[in-house]
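In structure tokens, the next block holds one chain alone, the form predicted alone.
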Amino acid sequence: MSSESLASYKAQLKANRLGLWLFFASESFMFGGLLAARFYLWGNTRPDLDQLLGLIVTSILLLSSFFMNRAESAIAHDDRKTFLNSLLITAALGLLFLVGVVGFEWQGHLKPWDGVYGAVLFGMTGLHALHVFSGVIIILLIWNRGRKGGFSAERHWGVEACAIYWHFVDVVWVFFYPALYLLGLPVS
């Protein structure tokens, strides 16, 4: 890569990073608003949700962050095999999280129309699930481009952006999990 091309890439990278962090700032307000609604509407109560399921899906999502970090680190060191395998594991864990939330939690006793408990639970988990699903799609797109040699140790902004997005979505869940499953007295 020529020094002029590298300088241009670094300048674009700086602008890309700024844009991504501004996007996350707006997303933080949206997710923060959902958390505020949860505490305002539920107060010191919460629906009686499946605690084991909540712990399992949270563990799965946190484990997925490990593999996403491993993928990003691998491409930064030109380890293509670890990079591609770690992306696939991350995507699979993301899908497993979705199965847990959408396939099991949403099939529980609480429905979206069950007053403030249903509305808040489905609003929070639904918006988060949409972000996880989007993240899985992005991860698979990055994997496909990576398998074709589209990233290198010097040029991997797409991988970095994908990893930052995935970690952001995981951090949101770190706040949502206790708000939904742990804080407050359970009501039937």
Given for the second form:
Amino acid sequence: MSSESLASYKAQLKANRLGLWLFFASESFMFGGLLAARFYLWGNTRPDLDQLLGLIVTSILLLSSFFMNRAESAIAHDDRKTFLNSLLITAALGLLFLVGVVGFEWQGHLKPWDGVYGAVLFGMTGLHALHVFSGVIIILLIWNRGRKGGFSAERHWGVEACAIYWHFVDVVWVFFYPALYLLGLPVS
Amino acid sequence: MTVLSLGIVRGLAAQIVGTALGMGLVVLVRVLMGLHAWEAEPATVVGAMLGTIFFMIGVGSMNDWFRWARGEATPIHHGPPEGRPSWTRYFGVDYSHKVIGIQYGVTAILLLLTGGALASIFRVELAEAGRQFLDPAVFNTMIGMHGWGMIISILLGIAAFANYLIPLLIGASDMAFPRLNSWAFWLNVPAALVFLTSMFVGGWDTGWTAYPPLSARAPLGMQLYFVAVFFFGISSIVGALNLIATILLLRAPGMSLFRMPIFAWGVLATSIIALTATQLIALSFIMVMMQRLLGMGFFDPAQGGNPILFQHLFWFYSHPAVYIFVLPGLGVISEILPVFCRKPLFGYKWVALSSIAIALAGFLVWAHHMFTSGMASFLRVPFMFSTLLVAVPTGVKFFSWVATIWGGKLTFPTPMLFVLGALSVFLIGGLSGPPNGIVTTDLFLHDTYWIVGHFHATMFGGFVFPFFAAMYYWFPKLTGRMYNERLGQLHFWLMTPAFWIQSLGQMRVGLLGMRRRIVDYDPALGIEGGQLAVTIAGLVIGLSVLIMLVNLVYSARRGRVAERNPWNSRSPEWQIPSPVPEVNYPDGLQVIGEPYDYGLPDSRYVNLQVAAAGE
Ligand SMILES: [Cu+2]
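Given the form predicted alone above, produce the structure of the same protein in the form predicted together with the partner chain.
Whole complex next, starting from this chain.
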């Protein structure tokens, strides 16, 4: 690799990083809009959801961020084995989160057409789950490239972007979880 | 060369396949779930969405990303496609910001003509009292289509100039993300087709604002409208992201933020709004869409929902959207005015920061559209004050323009005429604004033609006139030829007085009791004369725009060859050949002075021989 192409890679890296954070700024407005809708429509109440389930899926997602971080620092140290394994664990935890939300929470007594409680619950968890799902797909694409020898300690923007995206989706849930499960008085 | 080598043909074919596939998918799922097979709404929505995605794949705008995912190298190809005539690059994926700028521009003009044609039709209907030839539902669909057709045309028109000019003005070789740039453009094409199709599947009779509960039970066309606006919105967000990154990171050496061309400030401010606020209109439309599809009761009072929430979400975008439309146009005014006054732009820093101030203040004013909506009444006064606050930075711009003109050596070619026309029209729009922002007067003005007159003046003064000024001004840059000056002057002298009549006429019939969004009115209002005048003025405006198009199309082929710097501008894009070669500034570009020091002897803005001077 010539030094010039590394310089242009670094310039593009700077732009990529800014672009990704601008994308998050944009997405924050959408998630913020959903939160605003939640407080507008639910006020100081919330549906009576399964607290244990909420706690479990939240823990799973937070744990997944740890493994995502491990994957990123592994590739930064050219440790390909840990990198690939951690990616797979992250994806598996992400899928587990989706199973918890879609397979259990969505199968409860509340349905999308059950008043504003159903509508907001499915709206918020649905759009968030869509992001988690896209994150899993991206992780698997990165894993597939990494498996074939892609990425290196010097050049792994794809991994970095995937990791920050995953953390972002995680942080969104940190706001959504209390808004859905904890704040306000439960009504059944 | 086969016709399938054109990206757009492949894209359209793929869109048809994708739409059919999406519809089939819904039928399949419904059969598997034991429901009756055909339900128009979900089939149409999924079909339209999958069709759009298929278009994007078919046109080839995602090839590089697929290659990347497979681990292949994806070098960017510069220049026209190999083995094919160079005009074909305009009909497929091309990463040059100049090509994408022109793609945006042509699409914008096509939508402008569509929106204009619709307006001409319903204006004829309104020319006299009594129903002539339009069914009320068709009339309502047409006014909504006119509104959104024009909104999208404006967004694409801004993108056209921003894409073509920003890299040139800031001395960059291209945008920060060329692939994303092309992707953002092409998304508009399938979205526009979905949008136009909505007219033929029942239309949507809500007007452009699509308020529930009406939009929750409007015909099927409503759903296609939601899908289309959703994709237009994504394109707008992605384009804004690209422009912000480009302006912040790719400026030439020596170009500090306060030595940027003022147009770049306008585009930066606009992009900040488009990047963020657009999410909220997309969200509000998706929520109505889901209410219709799944019975999710966000806005349905029977389910505990609240339609006023929709208005909050909708206006959180749609008020700042007005600033998205006008800030680049106001930037064009500030950009061109010094050239034809041969004087520095007055108060450059204040003008630059006023754009940012308008953008930020614009986030705090949305509920002035809701004074009559039944929202909590304690919100009215704070939103009134924040709204009136916007007049301050807008006033800064106006004073700067007047002070720039003051004592200048003015010349009046067509671009300058349109800049002055913009000032006169924007003044009408600006002065008629505060009465709508003040609660007491707005309670009477709301939903009347006064509002229609006000915002058309704002749009024409803030976007259309500056946009036309920019078209004439940079036409020699784009084509290397001059437009016909006499036809340009004719365009201006037809359009400007006609617009004054239209705008003031709309306000007058509004004050006399003409309401928005109705196909007919009571002759006893005494507004038939005014309505006729508005219709005639509107048709004259349409005619004048056609004259411009004839002028530009003809001149692009047969016009006089333009000299290198016909306006004697200091801006770097005029120091290089026209049309701009594939590489913008082969010898680099360095900023060594202030951008608008017209009339100051020995002042220079840029040095284009950086490489030759040995850096
Ligand atoms: Cu407004």
